[in-house]
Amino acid sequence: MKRILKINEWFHPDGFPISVERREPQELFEAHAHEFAELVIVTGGKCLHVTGHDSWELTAGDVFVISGPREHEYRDLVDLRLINILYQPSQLNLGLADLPSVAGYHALFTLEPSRRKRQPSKGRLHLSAKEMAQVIELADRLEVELKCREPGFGFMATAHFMQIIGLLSRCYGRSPSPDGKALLRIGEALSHLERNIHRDVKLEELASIAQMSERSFSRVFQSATGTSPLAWTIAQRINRACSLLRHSDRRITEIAFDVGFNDSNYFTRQFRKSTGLSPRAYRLRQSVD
């Protein structure tokens, strides 16, 4: 039976929902699952990673997202150390603001954690020497504050994090291997698709910026996403949507405008199909809780 790591038992009590685990080194570990998301950090030695039937070597300086219940685990461990930082998309308020437009981001943060769910491949970010020592620089930061806990310790702990999510995503933009290239192409369709959210973006356009047939765009986008490029548009605007019902008071057709759908009606339909709830029952439930 599947081993799955859950929250209660990887997390502080008081709920905040990043945690930082080192392992120097790490030791042996039965295949597991996640119950959140695990951005791991190889610092130093070597080992083979396995995810279902697929494996490859780890070695310092490499760096990839583990999220949903992709089972894995650590073989043939030599001297393997790492730093593990924890932490449950749902419950961070990040507050992104245009790192979206970051190809990198996308490539590391959700291309590679969605495709290897469907499709396992190599991690593909590698970090040098200087990068390396920047990273563990802010997770050492980062680790202070969620042990000392002082007063405010959830903004500082949450801005050490965006920093080292930040760097990362710059770092993957200068990804020199082929593999990573490629994805960063579909990481710069997404980004174009984030910043266009309120209108609606041709396919054609999409696959030229991927520089890719539109055939063969559309196949790669669905194998890296697990979705359509119309399909995750939607999603993004009910998930803007969403975050205005909740921390706004404007009016239900006003948001739907703003975030790209022009008919109020399909908003209704497309945001009662993901959520389960119409925007005003949504908005109701968000301030009865």
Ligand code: RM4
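Positions refer to the first chain, counted from 1. Basically, rigid core = biggest C-alpha set you can superpose within 1.5 Å across the two forms. The model shown is predicted, which means the values in this text are computed figures rather than measured ones. First, how it differs from the form predicted in complex with the named molecule.
- The rigid-core alignment places the CA of residue 44 less than 2 Å apart between the two forms.
- For residue 57, a C-alpha deviation below 2 angstroms is recorded between the two forms after rigid-core alignment.
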The other form holds:
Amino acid sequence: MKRILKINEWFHPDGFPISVERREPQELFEAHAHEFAELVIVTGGKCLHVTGHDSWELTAGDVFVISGPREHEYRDLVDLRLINILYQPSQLNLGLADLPSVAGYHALFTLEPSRRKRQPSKGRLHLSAKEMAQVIELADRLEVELKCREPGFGFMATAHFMQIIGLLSRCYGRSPSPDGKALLRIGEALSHLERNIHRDVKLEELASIAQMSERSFSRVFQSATGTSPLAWTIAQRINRACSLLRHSDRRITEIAFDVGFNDSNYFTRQFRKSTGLSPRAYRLRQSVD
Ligand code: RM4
Ligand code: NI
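Mind pulling up the form predicted in complex with the named molecule next to the form predicted alone we just looked at?
After this comes the whole thing, all chains and molecules, with the earlier chain placed first.
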């Protein structure tokens, strides 16, 4: 049976959903998956990184994100050094503001972590020495906050983590590898979808942003995200609705319109389909928890 790293073994008992694990060097570690996501910054050495059907060589400056269920393993280790930033995406609740309009954000945090077969296989982020120094400095600060756990550490640590995500998302766009470019183009299309979440965006529009034919865009989008643009849009709208149901007291019909549905019965049906609950029941349950 494959090994799954558990949240309660890798995070502080107070439940804070970010944790830093430095590996200097990384020891041999069997193939495993995680109950959390892992942002990996390679600071030195090299190895072969194996994940599913994919494998590639890692060297200093490489950065990647592994979503929880995706199995991975390091082989042929030569003094590999890395910083693992472990995080629980569903517990974070970050105010992303305009970050989803940065294509690199989608490339690194939405598309790469769950990369499937048939995707371009080397779309990785590789940092310059200067970018690396900036990221390491932020990771150091994050680590200090998490170690000291002084009052307010949760806020400070989250802020450092957000800076890391923002910086890496920008870096992705600066000098992507050829395969990274392909992911970035899909990332541009995802950004466009996010920015226009209130209306039904045409396939034609998306394909032209990604500089592909409609047919190949549909195929690449499906294989990169595991879903169609329409299903992706609906999932985003439902996510936003969940957050509004939890954090505001707006009426359910208002929320349906806020997030881009123009029919609240259709909203309720879609909501139930994806969460198993009606919006009303969802809100009640959250306020009980
Ligand atoms: C291991 C290795 C794994 C990571 C854990 C937390 O040494 O780096 O990839 O998931 O640490
Ligand atoms: Ni891991």
